[in-house]
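What follows is a single chain, given as structure tokens, in the form predicted on its own.
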Amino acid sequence: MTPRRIELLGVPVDCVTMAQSVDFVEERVASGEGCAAVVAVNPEKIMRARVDPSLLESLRRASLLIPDGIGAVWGARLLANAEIGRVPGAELMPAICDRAAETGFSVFLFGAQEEVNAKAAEILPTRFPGLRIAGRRNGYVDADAMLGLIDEINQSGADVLFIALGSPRQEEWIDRYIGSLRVKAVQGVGGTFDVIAGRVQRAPAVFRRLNLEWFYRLLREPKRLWRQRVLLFFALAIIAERLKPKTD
């Protein structure tokens, strides 16, 4: 599957659904091609990439850019009339694990605190019977030990690597080391290990269905208001782009 790639405010995003994203990863594992980078795109990352050339280039080099935030979906539909669905990274990772349990490919967990990483590795096989955790390592790895970690990942025989270092650190890590990885796919998952381990609670289902997860987080943590002002800037930028006169 080769998804349609569009640009929102100069930042790429792929027109995919959750099912297509899982199929993409399974196809890459089966194909034996080089490692595919799966990276989430949301309004905050789009606005950062507009002023961070390094991040923008790393996004352009990714194999699959999932529309993680409802803002990215809304922008794609408004500006490109795109057939696109929201693909939250926190839901894509479990969906990949479910498919891995069914088909037999294995995963490696890298990132987060030791306790969180260990708990996620313990919970996932109980949630998805048959899932093989090829290895795991917390996110506190010194730069001079990184090549050793790469070797550990490769020696584990894992097919998919989940990396939880937060953004943009995880995108930078993927972009830097992907050429040395033998896994077939690597996904940046942000704080998903914390969710799986029960350290962080996602918004209730009703908020997720209404695409108001961001609003729930704001209600729980009002101090996020300053950070989430970027959502307003993103919306205004999308509207301004939509209102630009069309040229032949």
Ligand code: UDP
Contents of the next structure:
Amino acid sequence: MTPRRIELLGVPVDCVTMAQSVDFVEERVASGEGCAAVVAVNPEKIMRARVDPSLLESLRRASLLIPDGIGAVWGARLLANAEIGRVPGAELMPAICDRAAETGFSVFLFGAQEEVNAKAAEILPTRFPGLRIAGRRNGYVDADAMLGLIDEINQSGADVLFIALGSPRQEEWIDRYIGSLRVKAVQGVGGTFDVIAGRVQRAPAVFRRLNLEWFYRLLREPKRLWRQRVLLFFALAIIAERLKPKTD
Ligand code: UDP
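Next, give the form predicted in complex with this ligand, keeping in mind that what was shown is the form predicted on its own.
Every component of the complex follows; first up is the chain already shown.
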């Protein structure tokens, strides 16, 4: 499957559904091609990539760029007339684990604090019986121990690597080490291990259904307002782009 790739404010994003994204990973595991990078695109990342050429390049090199939040979906609809829905990274990871348990491929968990990582490795197989965790490592690894970790991931025989270092750290890591990885796919999952381990809670279903997860987070942590101002800049940039006269 080659999804349609569009650009939002110069940053690429793929028009894919959740089901297509899981199929994509399963196909890559089966095909034995090189390692595919699955990276989430959201307004924060788009705005950062506009001023960070190396992040933009690493996004361009990714195999699958999922529309992680409602902002990316809304932008895609408005600017590219693209009929897409949200593929939150935090939901794609469990969906991949579900498929892995069903078809027998294995996963490696890299990232987050030690107790979070250990707890996620313990919980996932109870949630997805049959899931094989090929290995795990917390996300606080010294730079000079990184090649040893790559070796460990490769030796584990894992098919899929989930990496939870936060953004843009995890994108930089993927870009730097993908050539040395023998896993078939790697997904950057941000704070998802914290959610699985129960350390961080996602918004209640009603907020998620109404695409208001960002608003719920704002209510819980008003200090995020400063961080979330980027959403306003993103919305204004999308509207400005939409109002620009078309040259073709
Ligand atoms: N993290 C890590 N190593 C680091 C920095 C962060 O493993 O050197 C982990 C952190 O423990 C958390 C995850 O990265 O589990 C996401 O961090 P954060 O919430 O800062 O990132 P975001 O999801 O906001 O991009």
